[in-house]
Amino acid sequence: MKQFLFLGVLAVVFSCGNILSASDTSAKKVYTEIEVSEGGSIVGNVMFAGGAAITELNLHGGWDLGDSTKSLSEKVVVSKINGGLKSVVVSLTDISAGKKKVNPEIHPVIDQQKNSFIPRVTAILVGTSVDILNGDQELHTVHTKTTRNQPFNYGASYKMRITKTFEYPETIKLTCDVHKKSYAWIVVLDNPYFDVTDRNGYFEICDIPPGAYKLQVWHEELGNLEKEVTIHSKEITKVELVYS
């Protein structure tokens, strides 16, 4: 996974428009773990042609407070360098056999700082536990909206840690009932072939068995894109996808 420093915390980069349909399906998929010795890779970039800008949210309403109380909205974040789109979940949706599913020993972390969830988007494999923290010196809540995993709604005091395991694939919205504009996404996927675009829109998916697959792209505001890809043994397939 790629990691970046954002707003003073370590953000694990892993994104309402359309929900990720492949993740939300109720049909049980059969995925077989195999040894992948001569797999290929996908290296790509997700671009946005709309020229969107980052906007600021003043979460304290009409109070005359300093800039430190403001938070950046991450709904649509586009790189000024190359037009790449941040926080897009890219995954293979129709792969039936591949590398072993491994849940990380170190849990992904979602922190609440300056009344915002950081990172905005976290993508995980089914069975992964996530630590949700409160880094603010004020009360927050952690409220999930789910259809398959057990929903929860907890009050979270300063430095409180909530650990939850997500057993079923779906796209989950995470909100704070105290700060209505604060929310994040947890995208739970049923196979290990996924990534989330970095600040310049780049992603990489490795150790893919040779074959033809469907690459699905999801962004919370811009919806879904799909592209057919063919993977060759020990080769890198380069892909560019554009939201317009």
Given for the second form:
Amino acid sequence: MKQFLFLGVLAVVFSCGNILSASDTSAKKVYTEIEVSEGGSIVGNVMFAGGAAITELNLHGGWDLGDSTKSLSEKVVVSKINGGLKSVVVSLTDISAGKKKVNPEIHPVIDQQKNSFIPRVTAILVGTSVDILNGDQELHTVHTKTTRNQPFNYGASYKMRITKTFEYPETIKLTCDVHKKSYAWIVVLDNPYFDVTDRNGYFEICDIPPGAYKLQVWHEELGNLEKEVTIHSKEITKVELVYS
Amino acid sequence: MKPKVLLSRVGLWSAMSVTSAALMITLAPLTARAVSIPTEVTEEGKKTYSNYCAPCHGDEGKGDGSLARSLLPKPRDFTRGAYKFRTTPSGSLPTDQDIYKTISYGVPNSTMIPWDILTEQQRASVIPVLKSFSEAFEVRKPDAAVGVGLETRPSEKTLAEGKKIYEEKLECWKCHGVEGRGDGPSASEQEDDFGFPIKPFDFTTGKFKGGNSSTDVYLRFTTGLNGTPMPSFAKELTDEQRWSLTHYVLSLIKPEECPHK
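I would like to compare: after the form predicted on its own, may I see the structure of the form predicted together with the partner chain?
Next comes the full complex, this chain leading.
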């Protein structure tokens, strides 16, 4: 058993080595890490102009607003307060030099609760590990169908934690075959300039070297948007994007 | 199910495992390490592939050969590098030996016959051809094979443990059904990664696609069947529990219902 553990540790060390070298080579091709001291930021809001978004808001409850979002469908979750759209991935994909790529030591978590994946959309930098949990007292599976990132399909019983590292940029659908309707997205990006909108549609990207870039916006149901943005040193650029 | 019935199955199972062990021995030369598998695509490989495999698997390995349309299960589409029968972990590419074994034994219950009409060298020669169809083999390497510990002896106790795992801990019945007939509550909606309908295996038939030996069954649920909803349960269970589950799965075979066994 001890020997086995020791081998396990070795395997971990080796695979980390691989991850580093993989991201090193891709970094040479498309993205150079530089010191960004006088960078600017983008703060913005993604809206859904689908009309139905802003219904009456019951303020009688005082601070206890209840659920402030409205699900037009499972996929399109809109804030009742400002029409902001949740779970949109916003990224600068054409940036060739910028801040260091840092993979978080604390892994992002995707949990299966009541037969749904939470959160529904996770965006990560290449080389990041994600922990996939099962919080339900029944069997779930977690299944991906990629070719470059090694796919996987694991059965997971209650409290199981599956840790997976993603090494290539790709938009990955994670499904459960026992409950066909539930799925989640893992969007793997090759530079650290991205964010996922919160329940009011807000996002924030910071430490961007001054310059002109294309802001790419992705929503699973509503598709892609694109917007030119200009970043000035130490300034906040405000943008509003609307799916109509 | 009463323990007595189970035990009589165990008896039957042991008899089976003896025969399958005997089979293994007679078939052993098929997987002989002596066959050397070329690392590059050769003329012989290309010729063998286009004569014998392309009619089903297609000229470019997309599973779209001229005979493919009317077949279900579909001939494997090799472009994703998703192989069902492996000794390697979930999602991993297969080893050359894994592919060699499938070609030699075929896939029961499908049109993929055992290709023992070809020489060992011909069978080995198509392997680099199959791999050349997928970029997965360029960017990834197969992971190390999963460990398979010494088989335990099936007993009333291990069968009861296996049953508990099947029915409660890992809930195999959700797809395979309580009696193993492939008719669990989630069975009807299953499809493979290529979008074709697929049925959870009916254990009562006993004709396992990946081989009938206990090690084969152990490997199937430990590594999963890539490209299908059948997941890997590698993150669960100790080695002993795996053998218990294996024995329980084999006890679900109902030989009286399959004419050829």
